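Coming up is one lone chain in structure tokens, specifically the form predicted alone.
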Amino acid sequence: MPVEEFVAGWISGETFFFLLSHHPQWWITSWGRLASSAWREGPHSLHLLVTTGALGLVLGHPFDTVKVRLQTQNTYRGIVDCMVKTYRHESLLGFFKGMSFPIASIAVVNSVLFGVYSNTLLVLTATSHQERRAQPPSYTHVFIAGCTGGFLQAYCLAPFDLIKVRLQNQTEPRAQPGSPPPQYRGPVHCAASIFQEEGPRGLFRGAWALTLRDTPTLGIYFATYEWLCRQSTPDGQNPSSATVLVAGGFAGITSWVTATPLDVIKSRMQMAGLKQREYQGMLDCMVSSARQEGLGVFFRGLTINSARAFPVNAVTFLSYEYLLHSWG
């Protein structure tokens, strides 16, 4: 089984984490130049790709924190109210709670998703990644491969996502001398506490909702990306870097439109038993949420999800396509 797709996903995540840890101050001053260069000239250096990709992840996390709080808490009147209250009570650091695990896990998640997707296409079509521009797979095959990648990714992602959501929902300001400590002191303490208090199954709370969210959604995600690339690329040619950026961004938005209702259920089930009632299952969570807050509750966070999805997914596809193209 070819491993290039797994390695490409791994590198496009692992190098983001390395550069973020060692050169955080460099990205802000370089973002405009790097993004503009990628748009005009195409992917020409790994340095360019990992920098824009890491910055996309970092810039996207504050949006994700606001989204999670809107979905799981009833104390905010909207996006702006949530942002203002978070900043006043917790400073800018409040927007970055729970970010360490997504950064650390992005290599594994990307590797599983893109590796399984591409190798499933190989099984279905008997064509490698390099041959697919000349012999494009059907959209049915693309959808099935995307669903397969989404299904397997969900189980790798579930514990990391649970810990992220729990940390994002801690609204206490930074600990001051004499003030009570937050429930979780960090991601490792959060994981250990959940394991001790809720058992191993506690780390997979909300995993079924996550699986149902990601399985069809990622099929739509890859099918949308392929369709947009083919509309803007002559037959047999590789899409330009601008096409990849735009197609990846709109694929991200399209997928989140379909994913948001189950994303709300997933987040609420992950927080169940802490700041809100314990649900008996997904159906109970859906019925209870709709009865108490109306059907609009299932679309909380859609606007901010869409705003976050474009840059994050644009650079994800750009890095992935570049790495596979450079390896021939």
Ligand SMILES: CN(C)C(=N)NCCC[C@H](N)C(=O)O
Second form
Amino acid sequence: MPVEEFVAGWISGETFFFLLSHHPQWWITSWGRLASSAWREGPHSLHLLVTTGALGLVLGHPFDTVKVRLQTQNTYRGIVDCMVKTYRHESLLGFFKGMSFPIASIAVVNSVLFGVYSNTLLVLTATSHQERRAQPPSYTHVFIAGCTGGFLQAYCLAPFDLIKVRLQNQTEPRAQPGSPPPQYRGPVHCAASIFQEEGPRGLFRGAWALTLRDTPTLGIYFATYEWLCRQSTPDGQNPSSATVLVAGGFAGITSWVTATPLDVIKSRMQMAGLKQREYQGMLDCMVSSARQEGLGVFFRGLTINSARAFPVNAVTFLSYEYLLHSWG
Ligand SMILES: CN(C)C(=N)NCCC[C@H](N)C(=O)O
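Alright, leaving the form predicted alone aside, put up the form predicted in complex with the ligand.
The complete assembly is shown below, putting the previous chain first.
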């Protein structure tokens, strides 16, 4: 099993926005050279990539917080209203609630996703990453491998995602003397409280909706990426950095557009019993949400999530591809 697929997934999971936050001209042209020279230069520069990559998640997190709040709370009239209210009541810090667990888990989650995807393709097509440009896999194989990666990553992601969503939904301002403290004091307290109150299964609340969200949409994610790369690359050649960025960005948007209805249900199931009413199950959540708020409820957070998905996934694919090429 090619271990480098997991390592590339790990590192690309940590490099979101790294170059966006430094020199925008670099990430279009020479991210590959930078990543491969970082690898050759050894652990020190890789460490630099990993730590600065965390900055990417920090920059993307405010968009995610607005998305989660729009999906689970009915107090906002739209993106701007949510931003203004969050800023007024909670200051800039409000946008960064629940960020530490995603930072801690992104490397694990992405290495499972990209590693399982790539190894499933290896099993299905008997071609390694290096051979795949000369002998491209069929879209059916790409789709199946993506679904398999999505299915397995969902289980790694579920507890981290639950804690993120619970913390993002705490709208209390920073603790003032005399004011009631928020329900959760931080991610560890949140995890411990859920564990104590509901047992280990409680940490997997919403996991079914998450699995149903990620299994087909990650198939779509990888198939879109492959299709866009092949459209703009001569046969047998590797796609250019610009192609990888654009294909990765659009793959992110396409998969999130298709994932949004179940993303809304997943977030609501994760909040059930707290700010939301309890649901009998996923179907009950879907039906009662649609009855009370109309079909538009299934597209809440779509715009802001698409804006976030393009840069995040463009850079993820670029770093993943180039790390693999620089080793191969
Ligand atoms: C539609 N889905 C679930 C995905 N495309 N997931 C894979 C990309 C996840 C990336 N860290 C992001 O947050 O966009």
